[in-house]
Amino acid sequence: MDVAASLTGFFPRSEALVQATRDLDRGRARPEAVEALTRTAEAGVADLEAKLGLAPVTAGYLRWADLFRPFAESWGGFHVGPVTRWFETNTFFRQPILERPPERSAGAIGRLLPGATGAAPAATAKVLLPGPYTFAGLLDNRSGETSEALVHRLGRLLAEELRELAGQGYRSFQFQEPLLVVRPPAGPAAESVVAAYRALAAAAPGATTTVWTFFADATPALPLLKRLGVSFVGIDLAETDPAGLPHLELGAGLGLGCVDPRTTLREDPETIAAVAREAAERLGADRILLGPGGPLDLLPAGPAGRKLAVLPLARAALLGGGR
């Protein structure tokens, strides 16, 4: 079996660094010092990562304010909408609004990534971004598009970021598709999920690609996440019961979300190796990436951190079984 351990999502910036950027939206602070402390920080979450032995690097992207914002700011067709919550949690976001068919904006992204703010190389960096579908379901829609047609659109969008960041030396990019198990889609719903994917699949083949779903039972959602073509398929554990997966081979490496960030209590190494063993029996998987369920900005930075710890010691618990 052969097992590794990934930073999932976002990590919580601190509060210095809260406090930093609150300051420079009132012109209370300097571009500059900001920037720094920024830079200061995405080392630290760098330095986390590569201690704790997780790789692909994300330095946490501390620079976005949500999955969506740097999109909303730099693609055409969008404005930044109202604050709205973020599923059923205590954070939030702004609600991207669509006026007419979206547009991408070469270059506005890649801006943003570990690559380019030098806090990893790209060929060992991971690439956060929306899944086609969770993107079109989350936004408000005013631009006159299906939701089929808008999801098979962004799809072809998140295609050329990928066609464009791979040419950067980027080879690890993540979907984070919290909608596909919330709301799963049928019929031809279903049918432009699986466009947009294959169209990311063909925009950087030889890359590693993962959806990474969250917040809700993956169980129903299986037969499609088995159709995208991806790399992993990565389940939250604290929503999917492994005793009720079905024996069904995936045809792809199995993520499995092993770290609640709801709470702040510290999962067993143990537990979670027994847990991913039957995970990966009935899913015929025998590639394992363990990482946080969801984003782990729904914590504070310190208890994120001590969360994280426990990644490199489920990998080595789930090693030392054997299978």
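Heads up, when I say rigid core I mean the largest set of C-alphas that superpose within 1.5 Å between the two forms. The model shown is predicted, which means the values in this text are computed figures rather than measured ones. Residue numbers count along the first chain shown, from 1. Compared with the form predicted together with the partner chain:
With a cut-off of 2 Å and the rigid core superposed, K51 has a Cα displacement that falls short of the cut-off between these two forms. After superposing the rigid core, the C-alpha of R22 moves by 2 Å or more between these two forms.
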Contents of the next structure:
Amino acid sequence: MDVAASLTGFFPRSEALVQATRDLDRGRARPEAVEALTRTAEAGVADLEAKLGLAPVTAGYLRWADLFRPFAESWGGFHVGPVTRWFETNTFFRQPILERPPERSAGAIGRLLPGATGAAPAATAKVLLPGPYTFAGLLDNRSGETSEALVHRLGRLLAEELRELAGQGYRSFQFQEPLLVVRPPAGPAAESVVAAYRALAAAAPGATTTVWTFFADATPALPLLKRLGVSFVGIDLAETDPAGLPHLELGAGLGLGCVDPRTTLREDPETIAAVAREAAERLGADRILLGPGGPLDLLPAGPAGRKLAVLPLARAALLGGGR
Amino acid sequence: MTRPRLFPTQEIGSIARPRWQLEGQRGAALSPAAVEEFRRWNGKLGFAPPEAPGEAPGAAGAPVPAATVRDWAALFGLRYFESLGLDRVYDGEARRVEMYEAAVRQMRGFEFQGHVRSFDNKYYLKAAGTGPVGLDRPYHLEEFDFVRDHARAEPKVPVTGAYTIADWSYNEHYLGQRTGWKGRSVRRAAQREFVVEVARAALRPTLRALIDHGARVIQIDEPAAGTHPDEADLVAEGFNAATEGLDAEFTMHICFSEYRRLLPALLEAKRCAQWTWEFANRDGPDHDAYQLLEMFREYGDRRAIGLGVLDVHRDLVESPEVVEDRILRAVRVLGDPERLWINPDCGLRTRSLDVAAQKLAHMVEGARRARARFERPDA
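Could I have the structure of this protein in the form predicted together with the partner chain, to go alongside the form predicted alone above?
Below: every chain and molecule of the assembly, starting with the one above.
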């Protein structure tokens, strides 16, 4: 069994960066000073990931205001909308408002990624992007396009993004798709998701592509997830009962969200290993990617770091056979 | 409690901090704008005590202790609401920084973990429940005593509910006592235990102390109730555990939620006398938000309704006619005007004091107009 571990979402800002960004908003800090501190904090997250053997690295995506903001601020057709609850959490994002069919803005996303900020070389970094279904489902669509057409269009635009980023050396792309399990699509909506991911897979041949789902039970969405043609499909084990998973061939590596960002309580590595074995056996997976079940920025930085440190221990337990 | 008249009015939560309070509490010399603001509102409300007639705290040169500034701010809040004609008032939560941290700091079994980003560069401090919940001392008492001693209208004290305290914390202790994989059902059972322990061990002694100090109307705030609608039964269970055996009028305020998903489980909060909900935010030409009240008819629940008639997220000041129309629509759905209290959707803290005052004045006038229709049906 091939077992890897990686961060699978945004990491929280350090307490120093929290204070600095607050001060920035209050006019008590200079933007250059906050930028310098952001770079230091990104390097700190990248170092932590490397120390824990997590690869590829993310550097935490600390400068991203939320998963959609870089797109809402730079792509044509969008503007930034109201503060909106991020699923069933006490955190929020600013809802993108789409007034007309979206247009990609070349270079806009890349400059926020680890390779551009200096946090990590592109070849060793993971690109986190909103999945087309979640992106389309959470924005305020005033463009006149149907939701299916929008999923399809966002898939094509994100595919263009992948081509550009692959040209810069990035080899790993992960799409955040909580909505695929919170509100699984069916019928034409599901077909639009499949079409979008086909476009994405074709955009960066040879690259690792991952769909990461969280915040709900993935079981009902598995038949669709196995059709997406990605390298890894991630499921949130805090929401998905491993014993309730069906026996099916996923046809992809299995991502297991085995560290729960909704609690500071640290998971037991041996228990993770046992659960992971059961899930892998049921889904016919011999490639496992361990990661946090949802974005770790639901925790403060200190507890998030301690939870992250569970991953290499769980990996070792899984590789070691265990009980 | 006594109902003063048909369609009585009440506030719900905090109002904006006046600049003179923020600057005065920091011990800073007041800016000219802060001094002007103080004079203007004192001229309207006459809230400042005799020892500082017409002057802002600290404006005369000698620094005023922060506690004195907070007293004056509480008086300001009281007179602000009273001058606008509200029947139930509090102090605008003038002394509270927020609704979570201050309460948790009085409890045992919690450890603050650090900041979580709410959105953009906004953060909140979050604690973990790391041991059995306990209480160092009941809270809000000094604040309530001050209100009790100075209020001219009936006071209603807001207290953060047990479910919200638990939901806004990490559940480490009760979850950690369970072995094996912490799946959804395990987490839910642990959360139930956490909520009930916060209610029994911390909230209930606080409510009892408030009642001993004279509180007769207590608003339990449960803003987290809408975050996990499938846990509405836990909200109710926490409410029941916190209020068990206590004699007061308890209301429950929840806003910005998918209310339909909370019922009928929430109705198990048996000692809740009034559901204080937001409606105006979702009311519009194409959507009659007050039809939502039909739910209470469906479930046969006849408790009082705190009817949100002011959208707290917009500066647009609702006219008295709009407020009146909203009240009358609610009456048509409920079929009983006696069940209604009239209030903003939520606290008006995000609006300026001037805008909030205009909105509240129109709310009071709208309630008066609606009242007149029932007193003089031909009006």
